[in-house]
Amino acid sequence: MLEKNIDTFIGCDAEYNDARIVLFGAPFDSTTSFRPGARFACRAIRTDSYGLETYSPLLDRDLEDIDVFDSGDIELCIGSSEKALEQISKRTATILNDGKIPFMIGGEHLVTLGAFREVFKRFPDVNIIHFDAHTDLRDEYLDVKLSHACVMRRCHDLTGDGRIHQFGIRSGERVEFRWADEGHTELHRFDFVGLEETVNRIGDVPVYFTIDLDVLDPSVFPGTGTPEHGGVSFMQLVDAIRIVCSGCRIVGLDVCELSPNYDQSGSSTAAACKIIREILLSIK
């Protein structure tokens, strides 16, 4: 059993044994390839979610009417990307194990392959369904396959064909669009187009959901390690979050690529805080 951690999320302080969902911080950036700070991302988020209110006007529902447990931030090896990653997998195991779901805030978007191969190992046929600015497709980036630029080739690694299905895509190298456009991933550039398809056609089968939250127009989410023009507003993701999670059957979670210290203004913290209440309440 995990211990009650000090420092929570708003309305996040259920008892480990009653809790349904499980939320961590992954505080890792070691292969952030332009502006490094993700690390400091889950803190900031636990400190400014105090700013919410538990209660959520869109979804009528309240953090206090559901159990969440958080279970604090891992103590991660900076140095090496592959213990960071066995790190996170062995917290993931662990809420598996207890029949929880496990709920990570990162980080860089690399930490998701950690906790992925955890849910993978759990359930072999789980589909992951991606909201991102990139394609996150390279088998390699700068002679490293552990990146933040190859993460959902390293999960396609392990599911294969057809299985990841990537929405708000706007930049990547050439050859990771063709190689998606092959049928290896299903991509949706620019925005949600064709989500309500998508999780009515994947039905029942378990769903691991990653947000890099720079699928967000820098506009209104200036704090992120590599901001890409071009993307959603707010109440598009939101909406996009409400029909995988009141769709999906979710066995694992994910947000990642806050980088606080870009947006001195606390807007881009206060929009994940508030992205990460909506996805709480909205799964069903």
Second form
Number of protein chains: 6
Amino acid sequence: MLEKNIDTFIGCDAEYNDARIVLFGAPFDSTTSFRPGARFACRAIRTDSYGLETYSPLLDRDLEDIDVFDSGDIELCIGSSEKALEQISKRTATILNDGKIPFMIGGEHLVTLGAFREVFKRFPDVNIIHFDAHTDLRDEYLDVKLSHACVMRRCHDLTGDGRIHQFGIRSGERVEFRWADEGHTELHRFDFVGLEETVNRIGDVPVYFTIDLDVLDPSVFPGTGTPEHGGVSFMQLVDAIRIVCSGCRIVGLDVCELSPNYDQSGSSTAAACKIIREILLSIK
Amino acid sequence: MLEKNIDTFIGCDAEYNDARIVLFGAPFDSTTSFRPGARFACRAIRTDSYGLETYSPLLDRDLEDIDVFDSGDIELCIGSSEKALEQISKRTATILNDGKIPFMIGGEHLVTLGAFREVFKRFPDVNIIHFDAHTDLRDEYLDVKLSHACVMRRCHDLTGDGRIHQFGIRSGERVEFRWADEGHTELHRFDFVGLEETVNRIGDVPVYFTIDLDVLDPSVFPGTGTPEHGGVSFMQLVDAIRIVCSGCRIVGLDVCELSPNYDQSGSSTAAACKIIREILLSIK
Amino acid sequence: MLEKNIDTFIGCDAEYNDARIVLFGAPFDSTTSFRPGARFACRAIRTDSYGLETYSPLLDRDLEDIDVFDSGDIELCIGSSEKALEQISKRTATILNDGKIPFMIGGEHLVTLGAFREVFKRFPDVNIIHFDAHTDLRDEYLDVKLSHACVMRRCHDLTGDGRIHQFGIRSGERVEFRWADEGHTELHRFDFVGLEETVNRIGDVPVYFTIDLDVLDPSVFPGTGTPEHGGVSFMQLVDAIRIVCSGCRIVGLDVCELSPNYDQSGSSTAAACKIIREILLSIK
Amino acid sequence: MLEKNIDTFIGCDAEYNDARIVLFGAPFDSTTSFRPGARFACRAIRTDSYGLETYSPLLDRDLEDIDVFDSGDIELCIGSSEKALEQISKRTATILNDGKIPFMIGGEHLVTLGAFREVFKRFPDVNIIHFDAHTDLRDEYLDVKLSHACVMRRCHDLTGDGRIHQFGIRSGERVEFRWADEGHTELHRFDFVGLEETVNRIGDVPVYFTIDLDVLDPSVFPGTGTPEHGGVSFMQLVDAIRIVCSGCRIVGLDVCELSPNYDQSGSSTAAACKIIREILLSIK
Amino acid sequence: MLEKNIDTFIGCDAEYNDARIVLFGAPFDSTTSFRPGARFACRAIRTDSYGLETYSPLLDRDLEDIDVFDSGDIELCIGSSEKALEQISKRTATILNDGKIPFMIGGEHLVTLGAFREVFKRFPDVNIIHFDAHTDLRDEYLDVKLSHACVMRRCHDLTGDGRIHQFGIRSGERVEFRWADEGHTELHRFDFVGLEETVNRIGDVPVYFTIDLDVLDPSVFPGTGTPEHGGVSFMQLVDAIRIVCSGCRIVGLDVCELSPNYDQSGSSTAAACKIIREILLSIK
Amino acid sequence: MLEKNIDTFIGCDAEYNDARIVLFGAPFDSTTSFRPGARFACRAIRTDSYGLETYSPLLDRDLEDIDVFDSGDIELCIGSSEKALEQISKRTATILNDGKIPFMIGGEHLVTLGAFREVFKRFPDVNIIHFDAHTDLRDEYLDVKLSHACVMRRCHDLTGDGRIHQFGIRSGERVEFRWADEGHTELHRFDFVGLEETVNRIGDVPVYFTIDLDVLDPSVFPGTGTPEHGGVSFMQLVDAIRIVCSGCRIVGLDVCELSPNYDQSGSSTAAACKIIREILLSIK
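Show the other one: the form predicted in complex with another copy of the chain, since we just had the form predicted on its own.
What follows is the entire complex, opening with the chain shown before.
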């Protein structure tokens, strides 16, 4: 008798009950203003993860040694941001209720709000570490409050000042930078200088970790909706991830904004896959 | 002194006051469920229209002889279908108020609703002639009522039974076909058989004419979100357009669902451009 | 508790025991001489099948009414044709042993041999109906006997003369056409003329049905390794499929040679998906 | 001892002295106004010709039976049309002087002028049979007289009225059609109706045969600078070619305007290759 | 009443009379020998500039604070380099006559000559700062003197020795490097070492600044006709631009050789856009 | 009389007898497990080499000064690894027998085994210097011993311990790294640290030099089957090549794993071309 065709990220074939980390995909990009396509990321990442090995020579660890469950993609309401966010919250809640760490693969950056709302309910003192090229701090964008360009602002509506720590930021409106600099968020321009200090300061407070992959320089990662030059290198990002994952108490996380079809070479998808593997192997 | 850089569809450089037909673009695709990208159509059509001539040997007419104004694209709320539809309605209203014919270039098919709502206000007896591969008659799709997959159903909410005339339809859920066949719409499968009779029957009643370009076979028109094989040929479509445009009293129209980046050859965009030219030259 | 991520062709979610037809993928293209890539077909077909509906207006039937199981792709020995064929035979044997019809999605055309060997064991009087642009009748190609260009010749090694019925053929070496015309196979050039007669003649003898999708004209189906102009239209193929599937006693079948990455528009993959659906709905 | 790496169109490996037909490439596209790239055609055609067979089942003839020499591409002055035309004339002259038939592979359509000037010198009564989507009859285009859009007008400067026979034409300025209809050329719109009559009328007068491949419908041949829908099918073109090649006394010919990179599927290049093979096998 | 559709680079919506800098496009690539396509740059840059913000966090300045006019693209004579250069000179002259700074967006590098000729007339002591991967110092290329490969040599015909300052150069014929090293130009290999010294030395003499974007490494900027590895990084280029724009008295400038279609990811176009913004914000 | 069309890498037009180095192509990728296409590299490299100059400003040397013969591509048995390797060995043997250095352009990395077997016969003390992202040390892969993933292990079968020197390695199974670290090969992770020491240690012992171009970071070289981030830069690779080529006694070499169609920009092919030129100019 033949078995059903199960599709997972490489090496993430644990049983649900055994898993400490649970992957899921949020294939949503309805608020993307410039170039859509992030919805295709989750599936491309699963497929191309088989071009990776399960072993990381950098960390000298192997996915075979840890237990990760891949619960697949949510079938989201395309066309209604609020409903889509609710569906994401629901999946996140299930995972959190079972005492596991939700690891969401976007999708555009707005999906973070769906997961974070649920994390925030359970961990009201949670901090956010945010890697991105863009501030994402607008109060409204194209007349809409639920937009990828506003997602950190919406998170700030929940957390209040000083609990969002942004790194790698190199694009936004002048007013967004001014607003951050008034103390609403801790905004680090261009790179990861100051990250270790931030991680030390946060200490054992729970952390939601969100990575917009366009923090990478477009030479490394052209496969994204809004390529923004002057970004960090792959190794800089991997190092920064290790600092966060080994130093913080992560209670939820996501990796967003791969738009795989903009990079026909598959190199951007390969970068996303390797980053996800390094994260999975680094979480303490 | 140098002039500003004005960008129009080829040959559509009339002054607004002189124009009988007014073009505008609705670069919206937020409810596209399968593959987004129709938002890029309006701009691609303007650019590539310069690969066309203004003269049609088929009709022996020239765009130089008629007055069309191109009012450019609306900057739409990406992420909120209702707000986007309102903006489309507003542009349509301006054009209708000035006694001109609005000719919208989509975008995905949901944009039709924004234009049609306004046309319906002024012409309550308006009929719709609808060319498409898909029924677009779902009452709800992925939990959403404002979806490209529901657009004709939403129009039917306004018109009631028997006033929507669909041609070329070859895809949909069984329940949609059943619903149409109960008499709610006049649904013609696969091709344009019966079109002349329908046009004659409609007579002088005002008509809104909406073309989802995926009515074309994907061999002719692969550049669309959901290619559906078994469609009509280019010449079949051109002939059908001539029947409608020369036989009906058109009060508004649109051409939707080119997704130019899915056809890197530019051939699909060229098809859209030529169809728009033939329409402009055929409207009586 | 969350469920594992199961990936199937649209509407093929029956339990194994209930299924009459069992799909599987054979992602192999190691003998492709001109342009590889057919290995990517199986996964692309599953993914893009969700751009289809389960209902066929042409047949007025729905996948929801039949029971098909999708057993996923075999992980094949890339680099050894013989071993890959053995793996295909093994999967085919399992399905045949359970009294079901194996429906393989290639992969290049050589994969047919793996399935057919097993079918031939159980049904020694089996005939082959073969749709293709190419003869595939070489005895040897580039010094190799197990090649896509030799696959029908290898099948003929088993069946002997007169039991392979080829349609749509429009490319091959002169010697292959001569060999066929000597009576070794029933070779019909260019189209499906004579198909109904052949189907009637075969009667109730078991049939293995193999479709190389490049039988379609490249205007319809550019996404294949060796596009060969002058082929049949989509509707011609669909009609021919209906004749075979409703007229013959099919005991095994395959659809081969989609190479999805050569058609970035996705239109070729959409054609393959729709053809698979029409086959599933036509098999008597 | 190893041999040099010789690159030819498939089956065109005769010695120069034995050859009756001599191929050469003219990789020029400097006057292309809309989308350049025809310069890449010659090389792509040679490379992809190996996806063809040497045998034509349609004609039941084989390239192995005839003698064709491929003299490779001319290295042309990019940036000066006049110099490029001189270089083309020089290669053409060599071939004509040796009593052979020059068969040029473009490049954009302007290259025809370089070859035709030389043919006209030797055969002052030569007629032109011209397959194209476009009239190419402008006297000047973008301030330039040597342009792809003017090439037939420049040939007319040599031949005078009534000796250019155009088929398949479906695009141009109104004034060009008017000018042709005044009797300057014999312009047949849209298809090949009237071709046999024209061929019979021409009788044994020498003919230069020039094919702009965009005469094909873009569904068949999207890989060209200016796709123009409503064109002929592949089989219509092949039939028309057979009428010309078997009915006329061809003294020179060319195939132009493949722009291979606009069709990543390779299907357009495959069409060009097959057409060249059918021509080579049809010339009487 | 609706307004015409005006298309500009982001944030460049000043009235002509108020503007200090005037943008224009020169969509020309007729002498490109290897791979054409730079003609598409101007339009792509305008379109994709809307993926940028108007604010530069690097410079802490905003396009909203300065006055730039975008006068659109010149419709150039494709096929005649001399005529195209005349048209460019004419546009440049208008801008210079109105006391403004012309900022040209190429096109291939030959367009620089058209602008520079006019600048040279008004500022006979003008120096050129030239960033490029290639020397562009040939006296003739493929039998042509007006070629992208000769453009700096043609400028040198006007300026004479010692007034052209080249940086980033890493490709050319041996003879070109030798010629430069004889003192005809100041040629700096590989990077920007020595730039500040050069800028200081030039002092207040007027400067024409020409950037061939292929000075960037192809990892950053693959979208160009002749990618040449071993180039500078994005941040190196931005720093060098700041040195020139804030240190020199710029009287004219251009950015050339983006060929957007060679980089389907849009990342190269994004780089060009950001560089243009940083230039606009840096000019003193 | 016209000459045959000879196609070589730029500047490699020596007569065979005069040549010290002989290029040949091995267009094979049948064991590529993830994404095929390396078979297209040899031809793409020849074509695009004409975007290069023959002169290297880095080395201040010119291909015009050395004698290299390009013997073209072997027509390989697609579908049988063993036969393909035999054909490669045969070509290598001819070149070695004539006292010349064979320089093979892959193809996938398995081709190295065909050349190395022959080199090993003549130089039994030969060492291998191996640049790669991947270990290539599996004993078996997907049930096959002759696989790109096993190629260095197969070479080790010949050389035994300590004679394979690997650099840049950053991907593989844990067991492969463990096996290497047991002393079977000298495996250097991530970069070229230690290379000069290795070269000095090897001294005058003959060296086979094999470069898998995916040792480069995917930002530089996305055009490969399995992009692996975290690699070396172009200049790091060029420096390392110079160390090997000027320090070792090279008796054979190859450059593998360009898969040109995965990088439509041509930038990866340009990298391969430039690397081949730098190698040719560096070999002592």
